[in-house]
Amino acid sequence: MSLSIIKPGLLDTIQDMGRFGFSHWGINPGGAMDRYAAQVANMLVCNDAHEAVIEMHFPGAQILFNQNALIAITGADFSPTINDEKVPLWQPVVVRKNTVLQFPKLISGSVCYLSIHGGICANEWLKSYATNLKVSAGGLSGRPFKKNDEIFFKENSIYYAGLLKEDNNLHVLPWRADVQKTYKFPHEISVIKGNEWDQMTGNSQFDFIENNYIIHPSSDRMGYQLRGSTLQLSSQLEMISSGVNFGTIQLLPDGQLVVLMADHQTTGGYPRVGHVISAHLPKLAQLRPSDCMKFRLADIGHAENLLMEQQRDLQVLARACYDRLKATVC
């Protein structure tokens, strides 16, 4: 069972939730940019939330299914179609073999995910299937997809092919994930104060919260370069390199900010003036170059409550999807 890449997209890779526990070796976690969307994609097709998925940026790939498959597409809206028939997002879909999935038009968002029931076969490296482009490990030989690549997926545990009617290329299952709460107010990103927040001048602290920032076109999976008001420290600060994480906001020597993303380095020597709260990392990941964003200060208690609520919703979704699919195919 497999799918074939007819035409690769801008940056199509296999990702999972990342490889943790190796930062002391200088190996970052990596993994999906929008871990929430990747988890939901897996839950919709009754996979474990940490199964490998295909991550795509626009323009997306053209993919030929060599076998009937139960799939879900989540995250950004690239107008997915199967043989020119529209495919809904955030909803499980059964697709017929020898059909082609395409992404012809960018509507919104930055990165989308394709999950396949059973999971994707990929190269494991340090307990993860996530593609690490720097060292060419994990995923599909540690690289983005190329034309004529064949991606194999694992054996099905649920029989769903009978849901396809004889003349239909796809069958949409009648339930979907409600993600409005997670992506509400997409350009407002809540942050908590970083270790060096108090080292900024009062005016810079005010500007950090009150002014908008634009994501620079040079941004990538390693970090979003921001352009906005020039911020300053109250005095010259000498720092040793310290640990950083997905969502750490650093103040660069030119007074501009960078937000570290999925492929961030493990340590950094620039002042850490803030950290994006975990519950808002999905919104951050879906912002594109030239998008505008605004920071909102939050406290740790509020950040923890939002994250716990998000995790509870994911647990409910996983159970509901399993029950609905089992009832449907049985």
The other form holds:
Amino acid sequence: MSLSIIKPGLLDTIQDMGRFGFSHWGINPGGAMDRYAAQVANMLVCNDAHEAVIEMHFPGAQILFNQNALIAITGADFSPTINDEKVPLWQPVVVRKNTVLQFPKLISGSVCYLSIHGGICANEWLKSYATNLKVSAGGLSGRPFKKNDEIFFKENSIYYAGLLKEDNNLHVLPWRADVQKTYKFPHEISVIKGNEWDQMTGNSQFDFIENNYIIHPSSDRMGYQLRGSTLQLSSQLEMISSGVNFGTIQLLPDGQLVVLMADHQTTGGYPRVGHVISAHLPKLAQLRPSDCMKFRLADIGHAENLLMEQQRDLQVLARACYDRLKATVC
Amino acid sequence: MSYKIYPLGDAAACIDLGNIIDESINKKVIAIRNRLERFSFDGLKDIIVAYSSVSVYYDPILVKKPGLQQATVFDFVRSKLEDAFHQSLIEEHGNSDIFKIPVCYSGACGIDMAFLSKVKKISKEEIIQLHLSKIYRVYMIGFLPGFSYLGKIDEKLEIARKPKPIQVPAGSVGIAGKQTGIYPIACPGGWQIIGRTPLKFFDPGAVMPSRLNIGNYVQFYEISEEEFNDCLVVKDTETKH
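Having gone through the form predicted on its own, I am curious about the other one (the form predicted together with the partner chain); can you provide its structure?
Following is the full complex, with the preceding chain placed first.
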């Protein structure tokens, strides 16, 4: 039960929902950039939402399936194909052994997820499979995929091979996750004011909300560097290091902003002018370098309600996926 | 001691005891952390202890239960942080082990020694003596896995960070502002590097991956370049670039 990497992509790693409980040693949570897409990928193949998945950036990897597998591809659209036949996103797909999955063209989005029914066998480090590249731990030996890597999957609990018709290389199951609500208005990102918001000048507060920001090419899994109008503090602020989170927006000394992403540090010493709301982190994770974005202010109650709603929809989806697959294979 | 509680987004909150490096405040930070660990709540995922603040990551979905009295999940978490502040007691002699750490200040180990000596107009020998003269408290572990923030250094050594970080080898000992610290892994760093320890400070495979913990104490002692090379545990060829 395995797949092989014929050709690695730009950055293919094993990720999950993150590594929590070890911040006192400076160990950051890491995990999937788009946790929503990663969870949906798992749900479509009837995995636990926290199961390890493969995260890919464009160009994605070329992957050979050594066995039949039930998979789902979610998140960014890199126009995936199996032996040159198009594979739809956000749907469960049965693929035949000895077929090749490729991602020839970037259509939209930034990070793409591949889930495999049963889950991936990966190195667990401190209760998580997420790859920590800094200390080379978790995932696949703590590193991105290389040519000829073999990645094993766990045992099936559902017999799906029977769904493959004689000569077909793949069988797309006829249901799709509706994720429109999560990704609508992709360039509008809601934020809660940070503790140092009030330290910005009135003009800078205005600029923060009114102006567009562009994601700089130097952005990565640690943080998005933004380019836009220069923001200022009303007075010089020397801060000692304190906690930060996925989505924290820091104002750098040069007046530009950085949004901390999945591989963020546990602590930081720059003014925290805002925090992206959890429900909008998936949208942000799918923005690419050179993409434009705009911030909107939200209050914490609204942010919490949006997140609860997103979570309720996910629970409904998980149940529906499970029921449909059971009904189809039995 | 006063405090302020504020959200770090909708899934984290911080109790801040002031923008100051102070031993008794740092002890209160540990006391609050210990209290939160002992009297945890559903949905609490991680506790980030820093110089003068405790932040919590939480899962709002797990915190929110039917019958939650507060208007928002944050209000509930705020009440938990308030409780932890008021109910926690400082343990004077908590985790106060003193670690004796060898440092080589010579040659390639002290990358920025010459620069520091020139800017501060102090001899290299005096810089070393000043750095060795104190027992430092581990105020926090952060920034990187196992990176220790130690303080406070002698005022004569205080210096600004570099404008742009450079790649530093594992074990590098740097100073910045009132702090000194040890880089556990090879990485880009902005502190002025005055020496290097041959010891390994972070091992992902160990039961306790970080050698140092908040509240520990550190005392440095000097070793020669020869001694350094003899006991280098993390060989340069093994470190990442």
